[in-house]
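One chain follows as structure tokens, the form predicted on its own.
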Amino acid sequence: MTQKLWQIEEFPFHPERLNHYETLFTIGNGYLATRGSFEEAYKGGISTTMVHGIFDHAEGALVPELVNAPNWLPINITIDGTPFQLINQNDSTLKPKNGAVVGYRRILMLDKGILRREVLFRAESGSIVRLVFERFASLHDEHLMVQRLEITAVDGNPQIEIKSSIDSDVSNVGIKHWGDIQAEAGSSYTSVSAKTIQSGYGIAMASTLRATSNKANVEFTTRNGQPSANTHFQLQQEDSIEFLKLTSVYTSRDGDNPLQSAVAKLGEAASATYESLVTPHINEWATYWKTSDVQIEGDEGSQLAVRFTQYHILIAAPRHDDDVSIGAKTLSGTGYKGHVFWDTELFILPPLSLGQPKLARNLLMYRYHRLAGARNKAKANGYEGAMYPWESTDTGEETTPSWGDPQPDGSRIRIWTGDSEQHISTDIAYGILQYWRYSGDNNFLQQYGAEIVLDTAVFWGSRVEWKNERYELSQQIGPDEYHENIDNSVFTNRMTVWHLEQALALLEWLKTNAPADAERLTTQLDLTPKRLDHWRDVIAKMYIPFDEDKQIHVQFPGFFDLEYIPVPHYEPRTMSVQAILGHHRSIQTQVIKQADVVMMTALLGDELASKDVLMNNWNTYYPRTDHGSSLSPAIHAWVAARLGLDDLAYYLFEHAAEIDLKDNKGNVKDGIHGAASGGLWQALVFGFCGLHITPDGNVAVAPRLPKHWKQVSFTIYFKGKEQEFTITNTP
């Protein structure tokens, strides 16, 4: 494989297209992530870092949001009088006193984790300078972030100036979250703590700037109240100089002290050199990529999009915290404000049950921990059990907002998804077991696992409803968010069958291999021979909508009674049917936001149906789809995979391939879609390879390559240990 389906590449410089790059270069350690900003900063950017867990609710916002830390990225050169910017050619504004790039590359190294920029510049003066940045978080080390500048006169002797600091002016899109600042320069570092105003959370950084030669001396000082490291210094043509920046960063999610603790994590690293800091850091990156990395081979585009996914993943995934989960947004932007939905079970969650499964047990424990709130929002909508939030945050309690941001005329769009979008409790049911027959941990299915499970089984025996001599479920938004408080939903009723047919299964295993397990969640969940027996009764009487002349399923009862519209006479087109024609018209249609019926298929397979009715699922449904949600073409792309429609699968698959690298959704500089990253994941792995647990325990695959496809290779981790496979396309 050669170096460049490891790399994004953006050359030359692209203004119009700042802030999506900006997404796509994000780096991160599983601790924070920081997006592809400048140094210098540029009108119009969007510099943000991301902690996990570091939630915030400013006065008179609905709901809280994660929050954008310090900035520590800052470092402003000067070169003969001339600031180094970008320049924008097309900004008539600019005069000679600017300068001017005349040479650019940003490379984002993928397997390294990396992030490189190299930059031409002429000052005023005349003299050219080459600059080189490069930066990664520490996989290493999560609290270290590393920046490495080195500068080379090209021509004229140029005097230079450097300004290194951390920017504590920070804020959500506006929204300001810190308070008490402190900020304060050291005899070789400079610091900035500060807390947030609700929530009370604490945070530092600590910053130094060396050079790693003795041509430039470097003080650090306060002016204004602003901390900076600052040197001076000229460089004759053609010599150079190296800079290293070391930023340290902790929470009081760490500890009491997180001034104290970064100062002391930057004196650990003070006199290391780049390559001591760098080595090890790529070195755990190539562990990781040991079972993450799918080879395919024969089609480069679907190479790099299936790493640079995986990429960002990874980088998001906790790795030393079971407390905290990724936002549908990851860690790479302020969409979504941080908060955890169904993405991360479906979605995020597959590739890292298989791949990392220490990563994936995290992401579950984030839910255990948060079974209080998932009890209280039964209690509140007077239910038993746990019946978790649609999104969540660092509380556990619902933080979906009631209300969307003011449209154009001023109006608001009511939000029913946290009142109705219940399937979320099933999904992370269905996640957990998913990762305890790939993975074998016995051990977290039996202490916390089956708690969830079960529990989450007991809120949907008090949810169903006895009418008609069926029980049915009222008031459910499925997956297609389009049609919202609609009365049986299909995916929600079978979904629940499903669940509570597991849920009696895993009691049966618990009693069989963990009886001490069993009685203890027996007695504590009052899992009673009634309530099972109820549990029994709901499997066989929950009414599931079908068609039996046409053999489909059926969305919901009436949704055939809607308005038609031929969703594929819509395109070519850069918005989704329901923005063309208005939320009010198209919630009155059969236009489906995403995979509804079609997810389903693609979580349940042949036990959902035979192959007819799946095909006669697919040929109603597909038509209708608008894919309005980046986590749809994934999962069609499976599903079309398992059905043998191999070139609509493929077509699919670069769909959702070209979501976040192409900004096909035109929301990336919100941040990356992580459903649709996990998705890409499936498609490939589930869909094309046929990965699956057979009948007798074994793993196994039954593949269907894309036609010009020669070879995919990938490793997973099966019940403690590595299974490789490599599958060759036959002629």
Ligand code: BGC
The other form holds:
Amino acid sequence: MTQKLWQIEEFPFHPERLNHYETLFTIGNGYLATRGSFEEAYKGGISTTMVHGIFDHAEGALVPELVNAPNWLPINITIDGTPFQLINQNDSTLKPKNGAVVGYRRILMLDKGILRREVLFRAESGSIVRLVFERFASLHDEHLMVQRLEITAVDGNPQIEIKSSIDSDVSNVGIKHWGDIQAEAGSSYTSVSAKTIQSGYGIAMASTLRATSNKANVEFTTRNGQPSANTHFQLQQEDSIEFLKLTSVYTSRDGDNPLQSAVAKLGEAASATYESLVTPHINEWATYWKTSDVQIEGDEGSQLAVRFTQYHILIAAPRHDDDVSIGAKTLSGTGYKGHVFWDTELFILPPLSLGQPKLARNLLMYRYHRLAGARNKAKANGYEGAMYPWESTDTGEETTPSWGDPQPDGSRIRIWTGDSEQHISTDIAYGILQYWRYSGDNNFLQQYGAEIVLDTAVFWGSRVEWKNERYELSQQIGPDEYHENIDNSVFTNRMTVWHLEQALALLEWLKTNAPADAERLTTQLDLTPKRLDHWRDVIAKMYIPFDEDKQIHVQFPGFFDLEYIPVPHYEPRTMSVQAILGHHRSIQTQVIKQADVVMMTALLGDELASKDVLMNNWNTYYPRTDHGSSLSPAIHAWVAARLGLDDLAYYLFEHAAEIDLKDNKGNVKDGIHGAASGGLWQALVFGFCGLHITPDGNVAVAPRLPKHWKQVSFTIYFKGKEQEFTITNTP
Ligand code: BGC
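The block above covers the form predicted on its own; next, return the form predicted in complex with beta-D-glucopyranose (BGC).
To see the whole picture, the full complex is given below, headed by that same chain.
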């Protein structure tokens, strides 16, 4: 195993990429995640810790958001009176004040979930120290965050001061969510507790700092209302000292007294060593990787990118909580306010359904617990059944903002997705059935999943409109969000047919395999013979826009009457064609934001149409797509691979692999693109490897690996058992 294929490295220091690297170097454990901000804070840094489930709706804000928790990282160091800094806060030359950084390297160890930074720093006095920082959010004990600091006097005998604290003066890009803040210093720890202002969630953190030898005493005091752990000592040349900072975190979602729990947790860890904490953490990571790694031989860049993206999904996936889900930007930034979209079920979930079924089940249970919100939404809109919100938070109510941020001229654009992007209900059903087929988790299906699949089918049955002697769906937004409130989005109409077919088949399955559940759900959801006949009628008579002459699916009627813009002519561009043309113009054109008909091809494969039609669809829609959404390239790579467009598939795969690592669009500061991460895995496993379930219920591959790859191997869970695949490329 080559170690560098498990490492993201920053060498040397890139101050201009501060925010980009903060996102890339996020650590987490499914309970919380913390961006790769430094222990000593910098202006312009976006230091963020997100704890799952803690949402708050600030006064005056359109929607609630996931809250930035107090910052547990701060460790400030002074060497012979010179503050250790990488960047001078008041000087644009980016040289630290009075000191100099003479060596720097940072690595994220993807296999171990540890972030490590090594710095050589020369103080004004001339003393040179080596500082090694390591941090991890324990995967073994999700309430425990660990930092290790090793200081070595490389030259001179420096006097060193250290101040460690928890910073509760935090915000979400300026919006404050914490009230009732109490900060204290005990005899061996400092603590902070606070409550979110509107929603009333409590949080508590307790933190301790100790030297692992008796070379330094640590005192816990409160100065100017700020509790901190402080120490000062002298190091002799070539001598080293090591500190351990442990921080425990609890919220009111974990129990009634988060502060008591946080303090107790520190007590439990009182005699722990770094080794004793890191070993079980690393072991848990090794267990994750057994069924989450995909080994690619012959392409180091792709190998690293796939591991990097899987790492980010794993640190965001709740392990012990089935009442939270993963937002579009995972837990690694404030983008999309921590809201949960279709990104979760159709993009992020599949690698978990196949690699970590327990984690996948947690995510799906989040939707089960929010059936009430989905039913409310259906009712409020005059429909039956369950209609899931396009954007979801803790409450399960629709939380899509109705208006965008102000444009340069002060105007705001109406956001229609919360009203019209209704395919989310089917996307959730798709995620459930895919999870079930791979995991064989009948218990989940019978107890929870079936209710979602069936009640969302009830919604569609009530949603369809009988018009022009056929069923239609008006006022939709398909995956291509550039075209809003259109009638008969082919994606939505076709996926609705698929959904109703699946619902009928599921009911039959339940009648045979779990008759009591079939009966219970039939009564509870009012699945009368009349309703089921109606579903059959919709399946038979739904309008699927199709051009018989051209043998293509039509994204929506009228699409080809819009102005044609050859998207390839806009290369090399650094922004979406929509951004170039502007919102109002691009609506009038055939420019597509992301895989739409192509998305339907990825989901339904050969079931959708003949190979000829699928190829015609590709040739029609690919040149019109500007990939304005990061969700798009990986899905295109997947479909291109299945269509045998090998070179194009690899080109698109590389594009998807670079989204976060290269930050081509400059928005990675807002967080990891979770869906693109899950999409990359699907392009690899479903696209290049062609993993599928055969008609007789087994799992098989149908590989089309990029020509220069030597071998791909991975292990998944299939019906509860590990199944290994090794695909060797035959030249
Ligand atoms: C995409 C959606 C996606 C959302 C969150 C939008 O730009 O068009 O498909 O769900 O971002 O990632």
